[in-house]
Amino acid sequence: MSYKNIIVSTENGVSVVKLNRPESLNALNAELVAELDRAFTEFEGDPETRVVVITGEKNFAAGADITNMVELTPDEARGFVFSPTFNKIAACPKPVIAAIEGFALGGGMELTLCCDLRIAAPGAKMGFPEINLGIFPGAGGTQRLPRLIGASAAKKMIFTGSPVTGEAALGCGLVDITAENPLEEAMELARKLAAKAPIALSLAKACINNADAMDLKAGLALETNAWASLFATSDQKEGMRAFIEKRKPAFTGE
């Protein structure tokens, strides 16, 4: 499938999505987000894709394209919001890693929050400047950010609109790893994950993603059922036999 605003490549189980609007610092517009939506629909059904890495050309994404938003009515703004696609990315059954360089602001930062893991350059600039435009993050920022770093820290970021560096983001848990070359680090991690059992990864992700929405009893029941179901997979047999035989497992996703 061809794209105009993103570049997609797949090799050795890892699909890389590169946001490709460098003239606008990869600012998100409706066309780019629609292409992300199509790409993730493809990834879900593609057995060759075991892990997805999202990155950007020079910058991750400097927010949404404001030029298309100024005169929106409330009803038009509701239709413009990126949440359906971002929710699809968050729910992707495969691990998703963000590799962040340069700016990750506004909607670009919200896109990173949809990913399972975030790797940033120490000097990356990350934040939510929407308050300075008379709005606030509207594609999951007020919901995903406090779940990640706590309510008070999230309020400080969103209320002030002040960005933080990748190094500071590591300190508050906003990113998981800092690296001078985030994409290289993300690819190394992605290749490791691509060698794991795909069904087990998918079910583990689903259980973790649902933890906040369930009480402990319901969450434990979900976990037990998902865990037990893995014993119907060939990968479980292969993994345990490989352990006993002291060799590396060869998982097939079956």
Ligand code: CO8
Contents of the next structure:
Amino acid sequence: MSYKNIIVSTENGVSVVKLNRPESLNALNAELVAELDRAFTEFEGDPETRVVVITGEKNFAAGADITNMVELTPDEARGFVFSPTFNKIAACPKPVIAAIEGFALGGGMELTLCCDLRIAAPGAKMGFPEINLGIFPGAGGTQRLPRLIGASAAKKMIFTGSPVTGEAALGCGLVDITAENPLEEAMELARKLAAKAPIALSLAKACINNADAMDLKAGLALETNAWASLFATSDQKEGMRAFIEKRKPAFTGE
Ligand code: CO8
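Having seen the form predicted alone, could you give me the form predicted together with octanoyl-coenzyme A?
Up next: the whole complex, starting with the chain shown before.
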């Protein structure tokens, strides 16, 4: 499939999506987001894709494209919203890792929050400057950020609009790993995850993602059912037999 605003490549089970509007620091416009949507629809059904890495050329993304938003009416703003695509990325049945260099701001930062793990350069600049534009984060920021770092820390970031460095983001749990070369680090982790049992990864992700929306009893029931269903997979047999036979398992995703 061909794209204009993103570059997609797949090798050894890892698909890399590179945001590619460097002239505007990868500002997210409707066309780019529509391409992300198509790419993630593809990944979902593609057995060659076991893990996805999202990154950007020099910068991750400096937010939604402000030039597209200035004159929007409330109804048009509702139509511009990126949430359906971002929700699709968050619910992707495969692990998704963000590799963050340079700016990850506004909608760009919200995109990283849809990823399962965030790896940032220590000097990356991450935050939500929307308040300085007379708006606030509207693609999941007010919901996903407090769930990740707590309500007070989220309010501080969103109310002040001040970015934090990758290093500071590590301190508050906004990123999981810092590395001088975040893409290299993300690829190494992605290759490790690509060798794991895909169905177990996918169901673990679904259980964790649903934890916020469920009470403990319902969440534990979901976990039990998902866990038990793994015993119908050949990967479960393979994983346990490989342990007993003292060899490395070869998971096929079946
Ligand atoms: N939108 C459009 N163009 C942008 C954006 C953006 N978000 N960010 C940077 N650019 C453009 C600049 O206009 C400039 O273009 P040109 O060369 O034609 O003048 C080019 O990228 C390079 O940028 P700068 O010259 O400004 O580079 P600096 O290194 O001086 O500054 C900054 C970098 C600090 C990142 C600065 O560009 C900046 O403040 N950008 C805007 C950051 C921002 O406010 N982001 C939030 C946007 S709003 C948002 O994301 C809403 C999310 C909610 C989404 C809901 C669904 C849509």
